[in-house]
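Only one chain is included here, represented as structure tokens and corresponding to the form predicted on its own.
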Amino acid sequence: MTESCDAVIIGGGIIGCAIAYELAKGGRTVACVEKNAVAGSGSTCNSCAIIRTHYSTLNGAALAKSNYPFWEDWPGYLGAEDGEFLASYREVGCCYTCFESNGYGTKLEDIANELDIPYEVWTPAKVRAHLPIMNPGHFHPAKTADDPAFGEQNGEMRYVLFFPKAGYINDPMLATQNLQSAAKRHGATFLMGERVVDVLKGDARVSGVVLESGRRLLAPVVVNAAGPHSYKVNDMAGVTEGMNIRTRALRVEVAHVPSPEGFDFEADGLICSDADIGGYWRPEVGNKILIGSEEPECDPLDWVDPDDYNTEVTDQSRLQALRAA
């Protein structure tokens, strides 16, 4: 079976949905096609979900300004029907350790200045003040659990960067079928449990896809939305040598531990980008918290095959749950 449209796009998470709606609500006639059979199931579900405003690049973070007012008016921004049930935003800040080897924030302030992005400047106390389970030491380099001088602190951080525009989704999968129900609504058409295994080309552009099943897909424009898995979509488009960035899978864990004993960490904590301790924690529903890397020099990175990887959780991650406490 052979079908035409103006735009394909490979991968149903949450970066593909919202592609699928803008071009959707734009006019165009888009099929998404996504190998799980849920969107949203895959990569962005085992997300951390985090939004914010500040980025180490000017583009970066003017961009994220620019569409926040979407995550703070999700109903609106999907055009969401009575009664549909949505994923919610929760903002609740985002402090940005500052010492000698991050520059002060110093780059994050300028940047934050010449865009109007609001954020504080925090002493040690005033960190205690707002989070009093927050030790504002200065532990820097992050080191492994093996390492003697684990957990010393040696010396005081000198203060912290509070950026208010930031937070984080309830429910990533739930957030990205808001989007596929919104682009349906709009025409797009979802191809799920289909897997890409060619990318059709001629005159030195993509004509559209070949999917496992036989099917093909005919389109002027093809968009890599692929996740882990963009880089593969690549290699069959035949765009990989040339390309300034690649892309490959990275294996990251996350630690999902229960708040300290006699603190509400869901209602009353914040996100923390901790580079001191080569980590980052953000509250999580049911009174938890999700502890990441910032993949500090100590680490080993694990660059995988997203089709055939570990999917067991390991010591790296009880080694996160350690630097944050």
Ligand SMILES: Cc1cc2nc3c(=O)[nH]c(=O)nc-3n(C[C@H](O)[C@H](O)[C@H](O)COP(=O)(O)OP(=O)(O)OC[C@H]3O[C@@H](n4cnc5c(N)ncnc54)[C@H](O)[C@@H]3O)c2cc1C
Given for the second form:
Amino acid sequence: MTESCDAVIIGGGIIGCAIAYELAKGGRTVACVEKNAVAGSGSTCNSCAIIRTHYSTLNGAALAKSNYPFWEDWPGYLGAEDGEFLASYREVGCCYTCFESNGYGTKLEDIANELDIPYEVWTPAKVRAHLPIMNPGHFHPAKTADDPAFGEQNGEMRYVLFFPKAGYINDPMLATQNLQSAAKRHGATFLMGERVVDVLKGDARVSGVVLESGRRLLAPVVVNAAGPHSYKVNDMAGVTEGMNIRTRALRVEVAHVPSPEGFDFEADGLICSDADIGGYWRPEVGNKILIGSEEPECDPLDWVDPDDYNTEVTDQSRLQALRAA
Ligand SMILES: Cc1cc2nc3c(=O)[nH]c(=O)nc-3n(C[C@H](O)[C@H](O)[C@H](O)COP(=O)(O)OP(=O)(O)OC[C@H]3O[C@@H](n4cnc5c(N)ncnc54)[C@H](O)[C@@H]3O)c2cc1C
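Could you give the coordinates for the form predicted together with this ligand, as opposed to the form predicted on its own above?
Let us now look at the entire complex, which starts with that chain.
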């Protein structure tokens, strides 16, 4: 069976569904192919879903700043229907710890100044006033738990940068499905439970895709939004060789721990990009704390095949929780 459209999107994660929505809204016929049964069930549903305006490149920060309003008015961006079950954005702000090895955050400050991204400089006393459970101590470099110097404090942070325009999405999978519904309202087609197994090529360009079911979708544009599988799609399309920047799948764990007793981290916590301990953390629904990794030098990187990797929890997330503690 062969069908045609203006664009085929491979992958129904947050990126694929957002592209489907924008293209369909712009009047294109779009087919989005997702191998799983539901949208957003790939890396998106495991994301910490932090939204922020501070990035270490000018282009990255400019893009984030220009897209931030979509999250602030999610129903408006989607053109949501009355009573539609929507993900929500929680703006809690983000601290960025500053110390010698990250240049005291001056790069971020320069970019924020250039792009008019709001931020404040917080002294350790101000950090304590905003978040009494945070110790603005200095622990860098991150260490493994068996290191005798683990947890030893070397003085205090000089300051942290606080970016108020930052927060998180309470349910990234639901946000993806919101985009899917919005795209469908503009006529986009979603082929769920269908895997792309080949990318068709015509005159020195793509011409469509072949699905595992044998179905063929013809299109002059094929968008690779396959997340951690994107390198496999590039291989299918035969374009890997010409790429300067390639992708690989990295396995990472996120610790999910309760808030310290007597403190409501969900209501009163904030996000912290805590390079001083090689991690980041944020409030989570249900008065929990999510603790992710910024891949410090002492931690091995776990490159995996996204179709075949260990899905069990290991000591990685425990170590992240210990560092945050
Ligand atoms: C632990 C963790 C924490 C993160 N935290 C943050 C954060 O705080 N903030 C932030 O902005 N980002 C964060 N990220 C990154 C963010 O989650 C991803 O950038 C984003 O979700 C990627 O979306 P995607 O649509 O590109 O990929 P995915 O959500 O992985 O979607 C790709 C889809 O393609 C499908 N697919 C793959 N191959 C095929 C095929 N051949 N045929 C059909 N379908 C296929 C997959 O099933 C999948 O659903 C985090 C990621 C992780 C893993």
